[in-house]
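First, one chain by itself: the form predicted on its own, in C-alpha cells.
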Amino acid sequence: MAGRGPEPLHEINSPRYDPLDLMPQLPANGLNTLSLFSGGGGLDLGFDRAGFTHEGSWELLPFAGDTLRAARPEWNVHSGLEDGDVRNKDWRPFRGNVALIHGGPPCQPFSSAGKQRGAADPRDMWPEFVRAVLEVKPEAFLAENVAALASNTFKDYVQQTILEPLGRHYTITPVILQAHEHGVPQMRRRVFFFGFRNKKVAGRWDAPRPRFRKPGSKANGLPETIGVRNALGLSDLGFDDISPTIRSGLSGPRHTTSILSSVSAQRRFAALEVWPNGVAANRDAARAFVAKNGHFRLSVPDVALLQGFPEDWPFQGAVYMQIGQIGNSVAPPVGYSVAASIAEAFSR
C-alpha cells in the first residue's frame, strides 16, 4: 500500500462473464414490491430485472443502503437505525398497494457456521417478516435464508414462526436452489419460502428449475455453469471450478476481508490459484499486493462477479462493509429466477 513490496506477479484481470446476461430484463409486470432485510440488493436487483416495480426498501445498515441509493437513485430506501428499522414501521399503510413482499431476514442465528440459537439469538427477524406480510397482506412473499433453517434442528420452529401463522392465508411451499444452478459460478445452497395468497396462483407456480449443471459434472442436457477462472479472465490452468461458498466479512466475533467459510473451501480455492484472504478494494490494489503463494488476489468486484453482481454495482463503504454487503446477499440472478417463476404464475 505504501508502493513497495515486490514485483506484481498478474496482470489486471478482464473478467469474460457478464451476470447481467442471465438476467435479460423482462417487461414491467405491474407488480409492485416491498423489499425487507435488502442489504446489497440482491434480491431487489433480481426482482427489479423481472418486471417488478420496486415499492421501497428496509435494511438496518447505513452503507448498504448508500449502495441500494447508488444503484438505483430513483429507489425509495429507508436505511440507517432508524430509518431502516423493521421494527418500528407499520405496514397497513401498504395494503392495497402491494402485490408481493421479499426479503432475507438475518440468517445468523440459523447458520451452520454460527451457534445456531434461531429464535434466542436477538438478531432473530423472521417474525417481523411475518408481522410485514400480515400487516400488507400482500398477493404473494418470497423470503429467503440458510438451507439449516430447512433442516430437522429448526423444525419446530418453522412450524410455529412461519407455517402457522402464514399458512391461514397462504399456500407456502420451502425450495431449496443451488446457486451454480443459475448460472452464478459459486456453491450457494439457500432455502426459498414462496407464499401466494390466491390458490389458483398457487397451482399454476412451477418452482425454478435448474439452467446449468456443475463444471464437470455428468451431463444432462443443460450449459456448464462458467468456473471462476474462466469468469474473472484468468489463465487456463487446464483446471477450473466454480467458487466455495463465499462468506460474509461481517459475520463472526470480528469484521475481516476474508472471504473464506471452511478449511475445505480454502483447499478449493489454493487449486484454483486464487487468494481468498484480504481481498483488495479495486483490480489495480490487488495486482500490486502479492499474496506470499503468488496466487491471484481477489479484489471487490471480483467477488461481487462471484456473487452474481454486475461489474457496476456499486458497493459502498469500507471493503469488508463491502464484502460483507455481498456475502449476506442472495446471488441476484438466483433472485431473477425465483421473481420470474412468480411473475409466471400471475401471468398465466
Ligand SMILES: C[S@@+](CC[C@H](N)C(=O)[O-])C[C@H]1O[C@@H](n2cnc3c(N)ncnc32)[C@H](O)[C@@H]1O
The other form holds:
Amino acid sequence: MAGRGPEPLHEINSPRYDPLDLMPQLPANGLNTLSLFSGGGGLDLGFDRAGFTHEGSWELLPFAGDTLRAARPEWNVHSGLEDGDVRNKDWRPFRGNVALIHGGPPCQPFSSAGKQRGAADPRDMWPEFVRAVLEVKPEAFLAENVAALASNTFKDYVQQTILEPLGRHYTITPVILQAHEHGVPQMRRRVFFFGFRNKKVAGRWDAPRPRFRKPGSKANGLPETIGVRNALGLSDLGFDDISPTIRSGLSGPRHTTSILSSVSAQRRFAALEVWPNGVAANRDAARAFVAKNGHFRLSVPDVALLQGFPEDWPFQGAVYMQIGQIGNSVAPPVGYSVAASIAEAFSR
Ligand SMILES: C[S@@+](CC[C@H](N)C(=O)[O-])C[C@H]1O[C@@H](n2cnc3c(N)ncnc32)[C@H](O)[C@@H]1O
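For comparison with the form predicted on its own, kindly provide the form predicted in complex with this ligand.
Below is the whole assembly, all chains and molecules, this chain first.
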C-alpha cells in the first residue's frame, strides 16, 4: 500500500453506470414512512427517490445510523443500542399519522447460508415488525427478506408469525424480485411482503414488473442489464456478466472485507477477472494493492455500485462495516421499483 508492493496493473476506473438513472426522482406523493431495521439505507433511498416522505429510521448499529445522517442530514434517525433498538419503542403515538412502514428484519435466521433456526434464533425480529404495524396501523407496509423465507422450510413460520396477525387487517402479497431485472448488475433474489389495509387500494396495486433482462439472454423488448466490467468502467475482455450475490454483511468471519457468498461466486468473479476479497476503502488504495492473480481489486464505491447505490453514498465506519451495510441492504433500485408500485396504487 505504501508503494513497496508490485507496480499497479490497472488504471483508476471510471464507472459507466449511475444507479440514480434507475431511480429518477418522483415528485412528493404525500405518503410518509417509518423505516425499521434501516441499515445503511437501501430501502430508505428507494422510497425517498420514489417520492415518499421520510418520517423516521430505527437501526441498532451506530455506524449505519451515521451513514443515514451523513446521506440525509434532515432525516430523523434513531440509532444505537438504546435509541435505535426497535424493541424499546412504543409505536402507538404514530397511529393515524403514518402512511407506510417498511423494513427488512435481519435475514440470518432464515438465510440458506446460516443454520435456518427461524423463530428459535434470538435475531428473529419479525415479531417486532408485526408489533409496529399493529400498533401504528399504517395504510400499507412493505417488508423484505431473503428468498428462503418464502420456501417450504418456513411456510408455517410465515403463516403464524406474519400472515395470521397481519392478515386480519391487511391484504398481503409476497413477491420474489431479482435485482438484475431492475437494472442492478447482480444476481440477488429477495422476497417482499406487500400489505394494504384498504381492499380497493390492494386491488389497484400491480407487483413491480421486470425492467431489464440479463446480459446475453433472449431479446424480450427489455434493455439488457449492464455487466460488471462495463458498469465499473473496466477494459473489454470480450465477455461480461452480472455479479454473483454479494454476501450479506456483518454475519460471517469477523471483520471480513470479502463480498464472496459461495464457491460458484468465486468462479464467476474469476471469469470476470475481478478480485472479490480484501475490498479496499477507495479506488486509489485498490489500485495500489495489487491482487495476487492480477485481477481487478474492488473498492467500497465499486461494491456500492454493484449493489445499486450511488458510488458516493457516504457509508460510515471501517471498511468491513461499510461492506457489511452494502451486503445487508435492499438494492436501492429494487426498493425504488417496490416503492413506486405502492405509490401508483394510491394515486389511481
Ligand atoms: C437486513 S438489514 C436491513 C437493511 C436495510 N433494509 C437496507 O435496505 O439497507 C437488517 C438490519 O436490522 C438491524 N437490527 C437488528 N436488530 C435490530 C433491532 N433490535 N433494532 C433495530 N435494528 C435492528 C441490523 O443491525 C441490520 O442493519
